[in-house]
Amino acid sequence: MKALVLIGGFGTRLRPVTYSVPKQLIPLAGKPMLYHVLDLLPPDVEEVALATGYKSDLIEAYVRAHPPRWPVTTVPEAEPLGTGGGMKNAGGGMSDPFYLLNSDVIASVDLGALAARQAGHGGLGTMTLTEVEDPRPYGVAALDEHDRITAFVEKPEPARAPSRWINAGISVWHREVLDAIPGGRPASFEQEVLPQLLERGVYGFRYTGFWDDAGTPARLLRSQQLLFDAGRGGKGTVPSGTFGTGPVALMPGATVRGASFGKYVTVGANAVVEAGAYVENSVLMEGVQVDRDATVVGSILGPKARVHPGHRVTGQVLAEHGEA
């Protein structure tokens, strides 16, 4: 069994952070966006692609520095493909069936369930779905009985969703589903390729628990507490030498004697936060200086961003080198 792993964007909601940094290497508590997706993975899984875009080369160097435990291979993409055009591009030598990941999603799917799913109903593929409030932002499945997807809608207007169960960016396909997708090109997997499949057999698999997509600054402080919250951070309390009620997830060479720390919380390899400095529902990067007496809450700091000493930092996403 083989897995296939879309890193694409440019993390535009993200920025400035993601002049620099792909969103797949934001930590979250404790470890990058793109590992938690990959702890999704189940025992039988032998080999890992990554369908890299934006600033590939960054992937491929952390990945060879922090190998996870598979081999992975990472295939940049030359001009953005889109979902199709990436799975087209990376899905040379996938296993059948084979998996699917966004690389944003931060779910606790059971991918073995998922798989069973599969293989009981025969089909060309099966997708996770998990139902939301507003399905706007999302693609959405109309399901019968069965739990057949029917139609697929992108990102529809309210009166046009068929239901609130929307793509949860988790799913499980037959090797076949790549010849669908035209070559030499992008192309989007969900508007131009999907809806041709549905005749084929594609189902859904409902999904209850916890999921989020981090793709704006909001999200992806909300799933780190998701992940938090649901023991994938850490031991959930602040560090020895440190006051306040955490939890808190430190990085090799943080270095946080005397802070203090709110709720979720994030300190990046080699950051500093110094004395008397408090930092709640946040997440510093590699390098961070959070100076004596300042205040962080709600924001997500770029490598070597400094706060200075005394000053407040709320609800902000500084850039790498940047101040406050």
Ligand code: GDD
Second form
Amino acid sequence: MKALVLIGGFGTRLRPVTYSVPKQLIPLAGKPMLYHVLDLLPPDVEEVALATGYKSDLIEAYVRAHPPRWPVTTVPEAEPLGTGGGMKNAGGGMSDPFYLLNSDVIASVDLGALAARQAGHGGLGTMTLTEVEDPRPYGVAALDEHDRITAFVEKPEPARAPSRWINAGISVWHREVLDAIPGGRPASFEQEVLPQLLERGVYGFRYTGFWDDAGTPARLLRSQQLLFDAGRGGKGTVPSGTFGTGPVALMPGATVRGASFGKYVTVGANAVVEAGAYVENSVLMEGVQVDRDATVVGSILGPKARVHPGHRVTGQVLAEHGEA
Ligand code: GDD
Ligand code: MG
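Given the form predicted alone above, I would also like to look at the protein as it appears in the form predicted in complex with this ligand.
Below: every chain and molecule of the assembly, starting with the one above.
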């Protein structure tokens, strides 16, 4: 089977970091969000097409420098085509059926079991569904007693959410789905296309493991916690020569001697946390500098951001080269 990954969004809810870096390259628990998504793919997937748009060149360069285990091709959009348009644009060489993944979701879904469910019912597609407290920011499904999806509402008004089971952004589709998407113009798969397809048999695959969408600052940090708690961020300790609890994921070239850490921290490539500084529940991207005796809690620091000696940063998203 092949896989199509949607990775063309602007990441507006993670600005200002996403003015310079696409959100899928923000590291969580030691590696970019995108690579945690790719980790879901079975080893025998033949090819992964990345439907890119915004900052496609950065994604392509990163993937070339850090090749995943599957052959990857990048299919950029000149203009943002939306999720449906991106599928149509990049889906030409897909297998039948194929996996479709959003690039900002954190989960441990068994894609082999998802594909088996699809083969078992013979409908057009199968969507992983996860139950959430508040379905309003997501696409919400109503299901019949055979878990066939009978209605789908993207980002419903509170009174219109048909259930609390939402689209987890991990699905499998027959190729024919691509014929149902209008070509040459932007289209939202979830809003415009999917509701028309339900009569052809779209099923829910109920998933109860950990899940989050890392598309906002709070959810990004929660996604990182989930990954660390699931053992996806290396050892649950602090690096040698440092103090505190961890877990901490150090990326290549990070320097942290004499620093202290609370829980859930990524220190990006070539970032520096000086002696006496304290970092907790945060993502420090490439080349970040946290000076001596500074404190960083609950924050996302963009590439080369700097926190000056003794300064305190709490609950902030700092741009590339931002200072505090
Ligand atoms: N190629 C391409 N082109 N990809 C796009 C475009 C585009 O124009 N716009 C968004 N994407 C990608 C994003 O990069 C992301 O990986 C995925 O499509 C979904 O876009 P988001 O902007 O993250 O959507 P969302 O989180 O509000 O909602 C989606 O995900 C939810 C689960 O996290 C929907 O699929 C919901 O139904 C779902 O519940
Ligand atoms: Mg999202």
